[in-house]
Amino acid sequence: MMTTLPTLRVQRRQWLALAAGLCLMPLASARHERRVLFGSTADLLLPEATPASLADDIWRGLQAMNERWNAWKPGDVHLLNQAFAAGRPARATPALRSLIQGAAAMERLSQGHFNPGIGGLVGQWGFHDDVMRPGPRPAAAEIAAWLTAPPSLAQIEWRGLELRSRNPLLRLDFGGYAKGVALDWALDRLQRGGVHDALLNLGGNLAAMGRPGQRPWRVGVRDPQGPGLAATLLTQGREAVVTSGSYERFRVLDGQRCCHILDPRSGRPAPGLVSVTVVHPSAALADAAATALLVAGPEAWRPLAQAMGVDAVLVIDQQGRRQHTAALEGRLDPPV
């Protein structure tokens, strides 16, 4: 379901607060429309002069999106994950069939830190729910039997648009990708619609484009362990800035807290470091590194950038410790 909530007229230098942390608009009069879409707030920012045709059409393919590969709630990757449980063959459409791909090809990028197809593991962990409620811990048993037959995206068969999986604990769950995917999307559907400046935050995850009033963008990436912000950097040309974290989305199980990102190597949460975020042209990419580097943890995560082919990451571990890239040398205020 997406809410539609005031239209608001953004002026020069103000500032908005946004999901990920703060986010200057340099439009000296701009449109801020704002939804509530993916389980969390979207904010589009666009010129004023934006068509209203096109900004609807940007928030309708986006509503369609967020319905369509919720791998909870009833839609196409939920009735996918039915049939791969009864081991018989499903349709996908050309968009889903393009998503799974899509997924199939980060998880091997990453080396299967970013394993989309660990649905039955977020499950049996209690990270599908809306509401983050304590409890216990799944038994040490039911994780192993997991283990025994980890699922893979290379488990699929394709017969055109028809698909099977080999594996029938395989559920695709798609949270840490589609969002990066709907980033992408949206941008390029505005491009070709003639917007240049634009700025598009899905629940965090943020990417912009053009420099509006001949100003870039300010994006702002919060604080783990505080209210405010680790640091703010401008965007250059056409960027994605996506933070994957491990202190917004947790449960308390057996008294612990234990955070939504799972390490495919172990079925546990991920531990080591508390946010990682990855600086970007693709946000699709952006999204899929930010989650295979957290798995990483705090001693494999540069390697694992470079082979990723990402070069402008910030790090923060459990200590409060921060570790950048070189390629954010200078772009962080204030420095890290």
Given for the second form:
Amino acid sequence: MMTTLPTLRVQRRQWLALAAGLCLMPLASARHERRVLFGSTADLLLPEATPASLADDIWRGLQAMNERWNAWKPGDVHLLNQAFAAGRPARATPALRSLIQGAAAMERLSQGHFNPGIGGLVGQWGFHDDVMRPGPRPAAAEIAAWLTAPPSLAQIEWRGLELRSRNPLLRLDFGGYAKGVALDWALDRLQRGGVHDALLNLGGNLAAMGRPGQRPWRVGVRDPQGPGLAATLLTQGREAVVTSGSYERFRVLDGQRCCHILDPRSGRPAPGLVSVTVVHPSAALADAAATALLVAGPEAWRPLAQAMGVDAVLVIDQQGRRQHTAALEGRLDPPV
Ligand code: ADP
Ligand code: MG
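Let me have the form predicted in complex with adenosine-5'-diphosphate (ADP) next, following on from the form predicted alone.
Then the entire complex follows, led off by the chain already shown.
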């Protein structure tokens, strides 16, 4: 269900704090539209002169992705997962095939830390739900069973648009990737429509291009330990700023806080890092990488970032300690 809130007009020199607490920017007169999508708030900031039909196109496209690619609500991905469980072949649309093949490439690049075939496990931990209820942890035997035949998108066999999984435990889950793909699609669509200055925020993952006025877009990274910001940075050209965090979507299971990002090697919530922000021209890569680096943890995120070709990374650990790569040196305010 898409909720439409009224378009806001923002005046010059006003500072705008978007709902996710993730984005601050000085704006020249700009159009700001807000909806609820991908289980969270979505904000689109556009030049005032942008045709309404173009903005409508963007919202329609995003809404279609939101509905079709959800892992646990009726839609294309859900149907594929049912076919995998039954050992049946299924048919994908060209768009879905390119999503799956793109995600498979990210799984390989991340050395399996990002695993979009992990949906069965995510469901066992109770994260295929809009509400994060407390409860018991999944039984150790259940996790052990999943680990005996760990799913991978490499187990999918393609014949044209037809696909089947060699592993009946494979369940697609694009929760760690779809928003990145959607961000790239939206900015491409805007550029084709002649808009070169825009910002889109999907639940705290955002992509921007151009500038809203004299100065670049200023975006903020949330402080995992409080309501404020850990840092802000100015975007350069077309750039995505994507954060994976263990502090927002979690369940209290057997009295312990369990985050929604799972380590495919252990079958359990990823310990260690609390927040990983990746800045990169490709939002899809940034999304997959942010999830993968959070799984890799405090000791292993740097070499994995290098292997994945992401050089601008900010991580925050459980003690609130922040580290960043050389590419972000001088770009963060306050300096880390
Ligand atoms: P956010 O949802 O906060 O933007 P992510 O991009 O990291 O964070 O996505 C987390 C979602 O990705 C989870 O809710 C789950 O659906 C899925 N997921 C969990 N663990 C993994 C993993 N190791 N690899 C790929 N996807 C994952
Ligand atoms: Mg992600």
